[in-house]
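There is one chain below, alone, in structure tokens, taken in the form predicted alone.
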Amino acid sequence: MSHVPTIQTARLTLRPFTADDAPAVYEYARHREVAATTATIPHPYSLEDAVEWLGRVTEHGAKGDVHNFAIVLRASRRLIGAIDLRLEPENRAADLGYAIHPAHWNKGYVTEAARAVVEHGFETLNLNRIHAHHFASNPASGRIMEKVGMKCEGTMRQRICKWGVMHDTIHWAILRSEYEERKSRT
């Protein structure tokens, strides 16, 4: 059984993944430009990769150590991406990650999903810190992190090797106290 709830936002449903989601996962993850923005998505990406990934998502969801949400457009019920919190219970912290179909970039969907998942992390999971990182070559991801209230904590030079190229990563975080302060202003 998954520990992941379903969360509704203005335009999105964030819900647990199911085995039936493999074709939709393949549809967004197969794009080279999506893989290029993440440390873990390979390219080329196959339907079998999606099935295998969903198996891991189900396993982690059952254990409760990752809250992985399918990003679904409410109007069309179309799955367009994923967002997750990888929990570090001993530190009351989590790492936020996401990927979305390129046709839906620059429409505010990831920011909307990230706000809801950050709220879930602090309000439901009682976290003290949520952190994230992105490749320096992907500043749009940094803008998302800034919009959800994260503060830039620095750059790790040549932190990740992707396709034989070393990438700097930019690291961000929001603390519970910062989240509560933002919440009290809205």
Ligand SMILES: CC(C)(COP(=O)(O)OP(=O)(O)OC[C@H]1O[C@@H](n2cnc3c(N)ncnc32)[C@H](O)[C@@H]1OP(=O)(O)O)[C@@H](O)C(=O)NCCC(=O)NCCS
Second form
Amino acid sequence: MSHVPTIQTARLTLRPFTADDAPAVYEYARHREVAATTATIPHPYSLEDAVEWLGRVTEHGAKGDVHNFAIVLRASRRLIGAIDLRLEPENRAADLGYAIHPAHWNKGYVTEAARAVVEHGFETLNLNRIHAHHFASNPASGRIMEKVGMKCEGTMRQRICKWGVMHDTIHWAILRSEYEERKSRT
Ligand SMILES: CC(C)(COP(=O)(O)OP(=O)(O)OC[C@H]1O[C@@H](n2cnc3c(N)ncnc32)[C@H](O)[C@@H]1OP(=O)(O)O)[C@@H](O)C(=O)NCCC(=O)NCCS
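Would you mind generating the form predicted together with the named molecule now that we have the form predicted alone?
Zooming out: every chain and molecule, the one shown earlier first.
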């Protein structure tokens, strides 16, 4: 039994993954430009990698320690990516992460998904803080964090080595008090 709910937004369904999603996960995760700005997606990426990842996602969903959502276009029912909240219950905090297929970049989809997942984190999971970080070389991801109301907390210099290159990471967070203040304004 998964702890992950299904959430509808204007253009998207965010839902738990199933074992049948492996080909669609492979289809978005296999692109070099998707792996390049994430710490965790390997490259080259195989269908077996997707199957193995979905196994871990199912375990996390059953434990409830990571809420992994498939990002599905409502109109076509096509799965285009993933967004997750990695929980730290002792701190009432969570880390937000996401990736989608390059064919769907810059249409506002991840901002739309991230707004809904942040709302889920504060309204349903009763979190106090949601944080996220991105490579300095990936400003589009920082823009999403800004658009969902996160504040920039600083840079960790040469924090991650990806493919032999050291990357600075930029760290953002939104607190419950800031989320509630934003909600009262809209
Ligand atoms: C980063 C990523 C998630 C963005 O998803 P997306 O659905 O295209 O994002 P959105 O369309 O909601 O928002 C992107 C924003 O970044 C802006 N942007 C795009 N390229 C940019 C650039 N080079 N510099 C600055 N801003 C940029 C867009 O204009 C948009 O902002 P706006 O609404 O103010 O115009 C997507 O590119 C991706 O999956 N990348 C690979 C995986 C990854 O990097 N994941 C994040 C790890 S931290």
